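Next up is one chain by itself, shown in structure tokens, the form predicted alone.
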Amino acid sequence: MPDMKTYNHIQNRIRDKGAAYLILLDPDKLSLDRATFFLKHCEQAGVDGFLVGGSLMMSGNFESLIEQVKINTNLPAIIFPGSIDQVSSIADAILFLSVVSGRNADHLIGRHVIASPMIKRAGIEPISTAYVLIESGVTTTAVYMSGSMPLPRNKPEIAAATALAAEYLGMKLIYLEAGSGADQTVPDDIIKAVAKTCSVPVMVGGGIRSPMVAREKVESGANIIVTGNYFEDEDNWDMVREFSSAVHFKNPIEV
């Protein structure tokens, strides 16, 4: 059985807080010279650890940028892969992932045949995720590369009904993802949904902008926040400590 040390602290500070808060760092995005200042903003202004991960993969610093967040932060790498290249045994843990609302028989298996016994090699730890791409009012990277369609936004019982059928599957996670730069956010109402159906914590990312919203995802049963683009804009940095306190709402930071 897999050490479940990483998942294992999300679900404590879901607990202590109320809410996690992970932020996504793109490794095409995020160059490594200035990767040092915001690794250690974030740990100091509260976040719960990183999503490491991208579609492309241009820079070639996806494992750079991963040791970058063990040498600066206590806080865990958590690969969120976007093909089966994306596998280092430096991480602490990858999202396994089954793109379980579309039907690409890729995307929800195929891939994880040939991925599995890198993630052993590897020796990190797999957190099995059901992604639920949910439609967004644009055409996401999430959607076009996984070649699958979106589920409707104004369907909240499909969205419910496919999560708890991953959840029966044995997945300890459900992430509801709107897509990067998504146009809007999932729905509330979605969230409500899943979150009163499944036992398992609920990740919710896509087109997150402000503090505010983020709070309201949480209000509506999301255990766990991920932004992303919001943050590829340096301008934005000293909102995190914002968008931290708004998720913890146990234990919130002081602005």
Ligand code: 1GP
Given for the second form:
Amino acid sequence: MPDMKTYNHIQNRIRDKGAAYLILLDPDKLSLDRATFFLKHCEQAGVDGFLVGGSLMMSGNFESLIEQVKINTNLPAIIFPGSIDQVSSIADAILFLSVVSGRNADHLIGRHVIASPMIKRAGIEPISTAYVLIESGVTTTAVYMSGSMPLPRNKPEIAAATALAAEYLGMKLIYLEAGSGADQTVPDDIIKAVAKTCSVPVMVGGGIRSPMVAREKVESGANIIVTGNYFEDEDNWDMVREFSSAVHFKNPIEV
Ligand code: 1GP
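The form predicted together with the named molecule is what I need now, so please give it after the form predicted alone.
Next comes the full complex, this chain leading.
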């Protein structure tokens, strides 16, 4: 097994700052000529790492964006793959996602069989992740693309049992996902139930558009917060520091 450098980095940030904050970069949404400024700005604001990925990849900027993260920051570039061709040796790690909320065998293990040799060849760190899709209003891209049903949002006990089963299967991270641009975020009751039941870190994302909501998710037990959509609008970039401080409740960044 490759070393767990990136996973350990995230674990250390959680220990030191109370929780970790990751920003999702969609190569179709962030232009390369603005990336340098944004990435440096994020690092200065205390962001702990970047997820890079998207569901369609219309632009072909996937590897170039990972490269920008490596050139402009000391933070890890973690692939959040929307499909199996999103593997790159330039990245530090890849979320090795299994959609455990669904019963679509292809997304539980099928794609993984094809992707594993590619990941090994690339020499990057796979982070075994239980991807738990939670119902969040309208159908999200993640639900549609996975061809599976999300978990009902009013059933924390199902979410907790699902996450525990994933942990017992050896997965290192639970990702509670409302979906990019979700109407409703992952309910606090679901986060609380999963955090109480599991001992691996719990990551929460989808529809988080304010520092207050990010903090609320951390207070419910989230160890890692992910935002994506909100910073696709350049007018919001001056809010990165506020999000970061809200997530890092143990060691807030000086503003
Ligand atoms: C999506 O959880 C991430 O996979 C981030 O969601 O884009 O809604 O912030 P948003």
